[in-house]
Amino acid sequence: MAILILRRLVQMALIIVVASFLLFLIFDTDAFKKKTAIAELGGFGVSSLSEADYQKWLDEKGLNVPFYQRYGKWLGDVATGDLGRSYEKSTAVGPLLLDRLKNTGILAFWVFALMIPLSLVTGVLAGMREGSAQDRTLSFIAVFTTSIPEIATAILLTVIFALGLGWLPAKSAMIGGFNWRQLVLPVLTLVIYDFGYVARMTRASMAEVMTSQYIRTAVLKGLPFRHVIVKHALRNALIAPFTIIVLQLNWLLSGVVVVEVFFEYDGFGKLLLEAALFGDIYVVQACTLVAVVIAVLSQIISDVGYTILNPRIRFA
């Protein structure tokens, strides 16, 4: 197990290094550097910059040195938490990104806290009696909720609970402090959209396990059906959904863009969209790097967790 984890960590480090190199290569072009220079020296209202001023800016920033020196300096800055400065918000990117990631983390915590038990219970109930009316009903609900785009769900929930009943705020902008009511609509939107996908994966895994020989043997021995489900089928059926659930971290980073922008929730997705539209290069660069790290980290957690849950792989 220790060797597997070490191997995965080495792979993670290599992937991050390669991804950071490609990311730096993209943003190290003259077009991006000139745009950054214009933003820093003249502001985004200025459309051009003299060549002399541009060269002077390159010298001051140490960007006239060879590529490998620029890349090494950038890696050193990233390692120390210096991710540049946001010209749109006039603040350092590091603290800004950390604050937005914290907000998205709060959102993600409640999404997973609701979505995981709901989707697992739904999938298990559907898969343990494949082809039954219970299976068809739950499968229809799962497919139906997943087929509705997040923006449509967000609009529908807003019309019902905010504009119609007036129970919840229509926007989640953190003005005057933070309260739980601001989270309800964004969390419900993400849970409704995503729970069906995980439930369908769980249902497929449970249905496959229920056709296994050891399950048939347990039933023929006269064991109570509930005992067969809980003691024999459930653990094996949850192996595949575990990896799917962990990989939802990647989906959440991209999926929250629509939800956070619609509800004006100050999180990672809203920050990334604003930076991309405004041309805030350092923020886009930092957000991309964070997304790569989270994607690689979630894959490692998924691999290690799958190995722990499946002894056939662990002792292979």
Second form
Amino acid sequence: MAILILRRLVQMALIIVVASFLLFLIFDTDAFKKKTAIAELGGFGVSSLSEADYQKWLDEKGLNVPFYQRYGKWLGDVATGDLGRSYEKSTAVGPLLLDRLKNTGILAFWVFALMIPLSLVTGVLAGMREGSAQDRTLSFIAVFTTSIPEIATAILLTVIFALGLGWLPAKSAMIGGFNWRQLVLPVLTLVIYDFGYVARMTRASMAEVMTSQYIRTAVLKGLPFRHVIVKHALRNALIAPFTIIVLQLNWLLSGVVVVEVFFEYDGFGKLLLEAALFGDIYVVQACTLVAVVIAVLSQIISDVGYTILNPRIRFA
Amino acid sequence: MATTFDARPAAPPLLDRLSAPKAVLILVALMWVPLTLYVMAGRNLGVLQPYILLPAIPATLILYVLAVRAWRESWTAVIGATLVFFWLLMAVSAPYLPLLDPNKPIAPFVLPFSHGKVGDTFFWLGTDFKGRDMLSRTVWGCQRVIVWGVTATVVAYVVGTLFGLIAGYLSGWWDELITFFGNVLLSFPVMVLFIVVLNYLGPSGFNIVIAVTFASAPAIMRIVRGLTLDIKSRDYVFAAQTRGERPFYIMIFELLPNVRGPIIVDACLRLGYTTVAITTLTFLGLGLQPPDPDWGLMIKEAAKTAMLFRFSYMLIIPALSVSTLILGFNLMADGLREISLRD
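Please give the other form, namely the form predicted together with its partner chain, since only the form predicted alone has been shown so far.
What follows is the whole complex; the chain from before opens it.
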């Protein structure tokens, strides 16, 4: 087990090095430097700059240093915990990223707190009696909610609850400090989109368990159905959903981009999009770093959890 | 999709003959090639442009009849196919429908089902903030989503399947290398990958194809690799090896047809994802560009100008359109899986 985790971590480090190298390579092109300049100085400002002035500007920003030196310096800095400075906001990337991650963390916490019970209950109820009317209805709801893209869910919820009924604010910029009412619509959007997928996976796992011999034995020996489900079926049926729920963490990091942009919520996704559009390389690098670490860690957690929950699985 | 062609002495009915794989392929080509040319080449087609989509309309209708006939056992698949083919039909027939020009401003902020203040044009779905007809923009908007979505998915599949076959069949160093790069790409969250690739290449339809390929091909590669590993020890593969066939021949003619089944279902689901991705990217400003109508663009523009309940139709109409198309793909995938499990 320890070897497995270690191998994964080494692989993660390799992936980070390759990925950040590629990003540096992309952002080092002349076109991208120009883009950063235009984003900062404005299109007119850049076109009126003479070539010498432009070179001076690049020098000031530290963009004229050869690519491999910048990359080497960045790697060294990251190893000591310094993530560089943001061109756009001219602050250190570390605290900025931490602040945004905290906001996205709050969002993610509530999404999981609602999504897990909802999807597990739906999945178990649907998979309990495969092919019944109850199963068909719940499965259809699950497919239906997953089919509506987040942007459409966000729109429908905003139109109904914010513009129509006026119960909740339409935007979640949190200008006047933290306000839970502004959190409701983004959380609901993400839950509605994501719960269907987990519910369907739970249903499949539950349906499979229900066809196994020991369940048939339990039913045949006259145990009450509720007892069979709770005491016998659930234990095995909930193993597979566990891994899927952990992996949703990875999905959430890309899922939040559109939701945060639509609701103007200041989180990780919005930061990433803005930085990428601005050409703010150190912020993009830091965001990617975080994303890759979260992706690999969630994979490790799901693998390790799976072996603990299901002793029949052993890693070679 | 392909029902078996049985060669009885009496000629089989027309629908059976059309259901033969070759006929279906020709019909698909008749529908798809003009539509793709129309959207991608557009104004470069010259005199052909007004007529090129005409053969696609009957082809689409016949394909719909064939699909319903082949999948009649599964209601889910039929409903899904109906939704998808509705939008396909809209896409191929948009130039011939009696619609207003989708890019021409007429009268801004006219509510649905009303005449507006000027003239006597009746607006079924109202007009947007620039005064362009919503009905016509919605119908025209599906062309680009469908064409780019399907093209991107197909390209991702070709790349992913090829690498999957190579990794699975050749194993060894090829496998290690391909799997490692697959893992590198898979460990990026999809959105990060999209944003970086599109930001680098610049927003356009062709670049969306590239971005989707980067994001989807590794996952497809994994599926195909797994399936290949499973079937490569079958007797027919050994037979081909003994005959002295080249690895490339074995991959394409022996392995590929046998991994087809699960891939088709996955492709339907992935079509849905790609459609979501294109709409979302366009909304974020990284996808298709104005002024031509597109659902993502309609949402993007309306989200800035129409945040009032009275004008929320500008947001709801494109949102519902894209949802029905994706629901169609997903139901089709569900139905196909049901059918394939039954056999």
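By rigid core we mean the largest C-alpha set that fits within 1.5 Å across both forms. Numbering follows the first chain given and starts at 1. Predicted, not measured: the structure shown is a model, and the values here were computed from it.
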{"property": "Per-residue C-alpha change between the two forms, Trp74, threshold 2 Å, rigid core fit", "result": "yes"}
